[in-house]
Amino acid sequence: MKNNIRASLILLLATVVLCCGLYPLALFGVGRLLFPSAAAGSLIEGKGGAGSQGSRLIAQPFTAPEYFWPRPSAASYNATASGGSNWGANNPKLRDRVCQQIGPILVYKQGSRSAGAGPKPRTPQQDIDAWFAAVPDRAAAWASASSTGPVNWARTDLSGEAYGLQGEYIRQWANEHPEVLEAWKKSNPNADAPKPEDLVTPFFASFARVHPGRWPGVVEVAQTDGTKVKRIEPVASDPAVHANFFDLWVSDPANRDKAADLEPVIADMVTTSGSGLDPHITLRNALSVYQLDRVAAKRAPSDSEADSTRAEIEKLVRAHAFTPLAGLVGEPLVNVLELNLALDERFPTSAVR
C-alpha cells in the first residue's frame, strides 16, 4: 500500500515538474532563441528610442484623416476582448453602424452626372442636406420610425450617468417645451422619470415644429477670452445628418440615379473581422478614394503638389503589400500600423494640413 502511494506521489510530482515547468521553459527558450520578435509579441520599436509603437499583430484605432484606417472593430481594438459582432446582414444595428461610418465620407464617381462638371465636384452630403431640408419634419419622422439611430444620437458621448451635449440638450429642451414630457407621459403613464433617450421621439417632433428643416447640430462658438466652446444650435448641414439620413436618402426612389453614381465602398472598410483585431486591410481598400485620396490630401504640402504626393504614397502602399502564404491565398493585404509608421517617416505629421 505504502509503495503504491509513494509511486503515485512521485509520478504526480514528475508530471507537475515536466508539464508545468520544464516544458513551458523549453518552449520559452526555443521561442526566444529562434523567433525573438514573435515571442515578444511582434512589437514594432520606434526609432531613436521612441519605444514600442504597437504590435504588428493587433490593429490600432487610427481615426485621424492623415492616416490609413483599419477595419472597424467589434472589440474596440481591445486585445483582451477579441471577438466579432455576430450582427447579420439584415440587423438594423449593423446597417446603422455602416451608414454612420460612410454617410459623411461618400463621394460620387469622378466624371459622373451627379458629381457635375465643375472644378469642385458636387458631393452626396450636399444632396443629403437638400433632401433633408425638403421635408420640414423629416427629423421627426426619422425619430418615430427608427429604433437605433435616434437613441444612439441621444447617448452620444454618454459616460456613466453623464450625458454629452445631445443628451443634455434634450433635457433642456424638454424643460422649456412641456409638450415633450406630456407626450412621453401619455405613452408611459406608470414609468419613472425619463432619460434623454426616452424623450428622443417627442423631442424631435417638437424640434421639427420649432425649426422646420433644421437639425440640432454641434457648433463651436468663440468666447470673449478667445477660447471656443461647443453647443447645439439648429443647423442646415451637419455630419450627423449625413450619417443618420444616408440610408433613407439612398433608399428613396427619387435618388436612384444619384445612388448609382456613388463610388463603391470596399467591403473590408465597413465590416469587422472575426477577431476584431485584424491588423490588415486589403490593398484595394488602401488604394481606394476613401483612404488614399484622403491621406494624400492631408499629407500634400500644397495643392500644387497633391498629385505627386498621391503618387508617392501609392508607391509606398504597394511596397508594403503582400499576399498571404507566398501569394497562394487571398488577395494582397497591407499592415496598417507598419504602413502608417512608414508614412510618418516619409511624410512627417508636422507638414499635415
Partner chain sequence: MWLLPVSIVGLTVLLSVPVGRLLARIMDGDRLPAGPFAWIERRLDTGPQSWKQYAAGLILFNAVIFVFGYLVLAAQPAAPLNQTDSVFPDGKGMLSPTTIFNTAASFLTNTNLQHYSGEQHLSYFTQLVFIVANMFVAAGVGFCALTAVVRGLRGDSHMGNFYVDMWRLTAYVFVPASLVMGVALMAAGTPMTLEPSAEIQTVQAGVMGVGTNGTPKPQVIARGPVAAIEPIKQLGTNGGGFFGANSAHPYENPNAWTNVLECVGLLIFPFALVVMFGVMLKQPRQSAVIYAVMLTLLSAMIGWTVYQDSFVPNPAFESQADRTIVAGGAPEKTIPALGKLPIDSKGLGNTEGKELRFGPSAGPTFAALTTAISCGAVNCMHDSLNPLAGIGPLIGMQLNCVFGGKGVGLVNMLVYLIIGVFLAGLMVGRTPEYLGKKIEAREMKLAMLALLVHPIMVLGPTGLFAAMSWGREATNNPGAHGFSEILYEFSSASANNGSGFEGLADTFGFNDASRNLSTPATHAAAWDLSTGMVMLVSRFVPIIAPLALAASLARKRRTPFTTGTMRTDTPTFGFVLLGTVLLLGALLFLPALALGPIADHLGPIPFGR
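We call the rigid core the largest set of C-alpha positions that still match within 1.5 Å between the two forms. These figures come from a predicted structure and were not determined experimentally. Numbering follows the first chain given and starts at 1. What changes on going to the form predicted in complex with its partner chain:
Superposed on the core, the two forms barely differ at Ala311: its CA moves less than 2 Å between these two forms. Once the rigid core is overlaid between these two forms, Ala26 counts among the residues whose Cα shifts by 2 Å or more. A rotation of 20 degrees carries the smaller rigid part relative to the larger between these two forms, according to C-alpha superpositions.
Could you please show the structure of the form predicted in complex with its partner chain, as a counterpart to the form predicted on its own just displayed?
Below you will find a single chain and nothing else.
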C-alpha cells in the first residue's frame, strides 16, 4: 500500500511538472517566437497607435446602414460569454426571432408582379399595413394566439423593474379602461397584481375596440420648447407591425402569391452561430439586396454615382471572399470586420449620407 501511495504521488508530481509546466512553456515560447500575432488573439491594430480595432477572428457588431452586418448573435457579440441560442426547431422563439428580423426589411423580387412596374416598387411592408388595417382586431387576435411576440413587446426596454414606453402604456391603459383588469381577473382568479406583460391579451383586445385597425406605435412629438419626446399613439404603419405581423401575414392563404414574390434572405443572415462570434457571412448574403444595396446607397457620394459605387463595392466584397479548405467545402465567405475596414478606407464614412 505504501508503495502504491508513493507511486501515485510521484506520478501526480511528474504529470503536473511535465503537462502543466514544461508543455505549456514550450508552446508559449514557440507562440512568442513564431506566431506573435496569433498568440495574442489576432488583433487588428488601429492607425496611429489608437489601440486595437477588433480581432480578425471575432465578430464585431455593426448596426449602421453603411456597414455590412454580421450574423445575429445569441451572445450579443459579448466575447467573454460565447454561446448559441440553443433553440430547437420546435421553439416558437426561433421562428419569432427570424420573423421579427426580416419583417421590416423584406422586399419583393425585382420585376415581380407584387413589386409592380414603375420607379418605386411596392414593398411588402405596405401590403402588411393594408392587410393589418383590413380587419379591425388583428392586434387582438395576434396577442391571444402568439406566445412570445406580445410579451416581448410589453417588455421592450425593460431594465430592472422599470418598464419602457410600451409597458407603461399598458399600465396606463389598464387604469383608464377597467375591462382590461376585469378580463384578466376572470382568467386568473387567484393571482396577485398583474405585470404589464400579463395584460397584453386583454390590452390589445381593448385597444382594438377603441382604435380598430390601428397599432400602438412609438412616435416622436415636438414639444413647445423645441425638444422631442417619444410617446405611444395609435398609428396605421409602424416597423413593429411589420415585425410582429409578418408571420401571420405570410401564413394567410390570401397572401400566398405575394409571399411567393418575396426576395429570399440567405439563411446565415437570420441564424445565430454556435459561438455567437462567427466573424463570417456568406458571399451570397453580402451581395444580396439586403446588404450590398443598403451599403451602396449610403456610401455613394451622389445619386449619379450610385451604380458605379455599387459596382465598386461589389468588386471589393468579391476580392475579400474565400472558400473554406482551399475551396473544397461549402461556398465563398467574407470576413465582415475586414470587409468593413476596407470599405471605410475606400469610401470614408465622412461621405456617408
